[in-house]
Amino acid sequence: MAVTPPESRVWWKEPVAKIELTWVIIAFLWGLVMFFMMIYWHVVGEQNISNEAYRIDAETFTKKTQAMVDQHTVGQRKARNSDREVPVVAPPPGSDVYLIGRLWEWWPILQLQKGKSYRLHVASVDWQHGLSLQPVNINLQVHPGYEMVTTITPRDKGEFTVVCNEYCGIGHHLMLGKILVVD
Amino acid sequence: MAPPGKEDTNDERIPFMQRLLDNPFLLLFLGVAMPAILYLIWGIMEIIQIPVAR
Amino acid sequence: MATASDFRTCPTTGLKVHSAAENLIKANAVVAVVFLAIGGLFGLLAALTRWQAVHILPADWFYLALTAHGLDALLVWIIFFEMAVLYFASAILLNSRLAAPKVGWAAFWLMLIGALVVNVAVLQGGSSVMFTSYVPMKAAPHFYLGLIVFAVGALLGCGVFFGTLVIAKEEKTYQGSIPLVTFGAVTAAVIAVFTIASGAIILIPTFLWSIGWISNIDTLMYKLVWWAMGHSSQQINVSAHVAVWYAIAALVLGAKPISEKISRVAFLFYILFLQLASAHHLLAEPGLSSEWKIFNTSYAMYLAVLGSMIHGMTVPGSIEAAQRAKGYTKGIFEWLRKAPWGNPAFSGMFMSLVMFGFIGGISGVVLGTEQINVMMHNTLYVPGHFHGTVVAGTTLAFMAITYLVVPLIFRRHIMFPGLAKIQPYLFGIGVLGLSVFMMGAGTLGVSRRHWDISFADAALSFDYPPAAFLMMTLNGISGILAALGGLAYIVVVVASVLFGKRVEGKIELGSGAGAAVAKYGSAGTLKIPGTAVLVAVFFTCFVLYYFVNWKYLSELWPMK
């Protein structure tokens, strides 16, 4: 039993049952099934995680962040419940476009032209924070004193939510951000 | 179980492997050491490397 | 030096129990079993405010409720029911003296202070800052002292276990190798050295950088080491919780492994690879590379999802030779059919088997691919597969050896026993539907750990898809017969254990315990058809899953 010495003294020598072999190489096939399709996927795929990553401090990405608003506002957003207003933003296709994460909005707004590619900064300025894009499902993590660089291509027209899904604290659950996607 | 005494008049040499997983020290060693190495310290190394933005 | 009266022989088993040791495993045990109670019900309220029609606590309270559920549910129940596995697996099942239960006591008060003192800081309010607790969120410096503390407890518990082992082998209390069950409990030792020794590298100066002494915590450095942890942690529960799997299978069943080697190499794949799967935490980050992430995401090649798809073949395949051992050999299935369902014991563990392979398993290894974890990092299916391996697989095994350790341990009849007997089921349900329903919810975007999905005082609007409110209101449900499952769990252990007729001379653990099991398993003669279909659905369900998800995936924004 389980529960008492291995029978014989040499058990490294005992033959194993057929069906368990059977099973064992096809479980370590399938493994390597696995393992192999998410190295494919880098080849052919078009959804990946971005490798390109720096290190940069609050200030700096803030700068980066407003100078792209202050050259590229169209238009103003406002907020619900306050007479605050978000800036519109939308920087030409294939640009760098920068997103900030803080306690508790993604700043600012992005207008951005369906089928084409920007490369898209993200970075936190206080906590860590997730940027959930909504109804997409793309979920990345955000790290303050870290800017992830991903080349993103919106596929669909229409306005996109990006919901903070690392906890933030406590109005971590009034963090969202937008991202509309035009022709 | 084996009889008593069996043991010693049995002197088939133990496979090297059936001697490994009997050595709880030596495994607990490699179940240390490996993700050290392959998980810890090359992702440390990796976030050392991680150039700052111009 | 232990005395033959610091013994006494177990009229059921035949093994010789050392009292030290037996004392130890009651006290981890009840502790443990406290703390399910606590976390429970923390548990019960957080899932009771995600059901938005019910939306029971405030903001602050359920961030509260939920870094208590966390720590309680997931670390202070599950470890400190470990020490009893480790001491049982060791000092008992070698029929050895315990190594040094002084040392045991002292491990035992450490863990209790540390968890205690976690709590408080937590209830205190000022560190609502979840499990993980991610820099530069900071908690009060006595939530990291505890954790410390606990930390600390736990490796001198690991200490004496490794010890008895050494005394055992010393003293001859077995002959040959260790049995398959204290092999497990190896498998958990080892992870819990990593695990413990990682959480002293970031715990120690995180704690120094609450009181002042450090000014600043790398996040990205914090979450790599915090997850060699945090992750592994839940390593220690697997190899734990498929050892108390054999346990069960043997003890009910008299069921034997169907090879020792095999089962030994698949705890051996646990031990080289299971941690490296801590980078599934990772794979959303900024600045690893994809090279680290396929490595460590993978359990290098998926060597230790092998040893858990052996463990999955050999546990109902060993239960299944013993069961045709004893005459169930009708058609494919008479051995399951027949097997003893109003067992809580066995009900119980293989509900857990089945549901941390259908549930936790393939969800897991689905999550933890690199390109497809982008569609539900941080969403509810988080949460929704690790209550399939944590809850369902951990928590549900360890109820199910509990129906067996209070009789033995305890030395207590089970009372209530029709009540014991739907206890495991009314559990399982629940725990399935949360899995299920969570999974589901986060496959349509839902985050994890927030408080209003309606975002009704945000100052921009945003409504997830009715869909996922009617998931939320399910999961509550579900919620609501777990933590029943869980009460009727607790109410039954707590008073055969202060209240049940006292064990005199041997008792029945199963319908076949103690039955001699026939010379069985040898390659030539081994019959288990039953296993081989149950294993051929789970492989079809786990390929048919997996690459519906890379499908799902390549309709996503292309990214790169």
Partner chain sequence: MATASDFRTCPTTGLKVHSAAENLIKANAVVAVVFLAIGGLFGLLAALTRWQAVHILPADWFYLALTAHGLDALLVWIIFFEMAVLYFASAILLNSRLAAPKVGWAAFWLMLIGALVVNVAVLQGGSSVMFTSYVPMKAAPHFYLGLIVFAVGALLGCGVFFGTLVIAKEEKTYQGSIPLVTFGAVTAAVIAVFTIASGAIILIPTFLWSIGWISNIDTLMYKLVWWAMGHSSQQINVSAHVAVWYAIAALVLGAKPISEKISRVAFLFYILFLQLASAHHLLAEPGLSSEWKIFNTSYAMYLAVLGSMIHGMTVPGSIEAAQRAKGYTKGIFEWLRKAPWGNPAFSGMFMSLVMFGFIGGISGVVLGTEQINVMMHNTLYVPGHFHGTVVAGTTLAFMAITYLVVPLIFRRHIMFPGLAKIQPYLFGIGVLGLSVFMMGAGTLGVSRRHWDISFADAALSFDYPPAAFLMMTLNGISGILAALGGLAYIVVVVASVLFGKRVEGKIELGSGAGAAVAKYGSAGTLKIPGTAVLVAVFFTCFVLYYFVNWKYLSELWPMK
Contents of the next structure:
Amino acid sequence: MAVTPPESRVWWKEPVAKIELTWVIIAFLWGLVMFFMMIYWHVVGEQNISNEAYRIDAETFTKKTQAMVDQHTVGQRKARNSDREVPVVAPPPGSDVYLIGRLWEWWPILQLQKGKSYRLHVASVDWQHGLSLQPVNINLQVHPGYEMVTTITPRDKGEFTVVCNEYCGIGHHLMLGKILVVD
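Moving from the form predicted in complex with the partner chain to the form predicted on its own:
Only one chain is given; partner chains and other molecules are left out.
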């Protein structure tokens, strides 16, 4: 009975029921399968983008982004839930593109060409943010004081939403940005 203590305190010397031993073996083997699948999927699955991180201060990153905006702006779009205009920037393929995360926006709107590669530089100038590109499964942690750099090649034409997936304050639910992919 479970109410009374066991007669023998040496539990590892007790016989194990066959059904219990079967389930322990199945669980162990399944754990091994899942462990090796993680390694396999990391190599073959193409869902883990490689990135680089560099220390940078907010002022320097903002200047780099502003220089890109000044040089490659092709239009303006109204910001979501605001009357403010946000620049639409179309840098040439193969170039460095910059995206700032700040309370509560991703700035500027990037216009990229389908099938062309870009080096995307992302940094936060205030709090920790998380960049999640929807519906593509790209997720990056964006920490203040660090510039995250990754190479992206848009495969599909369309309008993609950049979402902050790290709670960053009262306006977190409004922190959306856009990446436009054109032919």
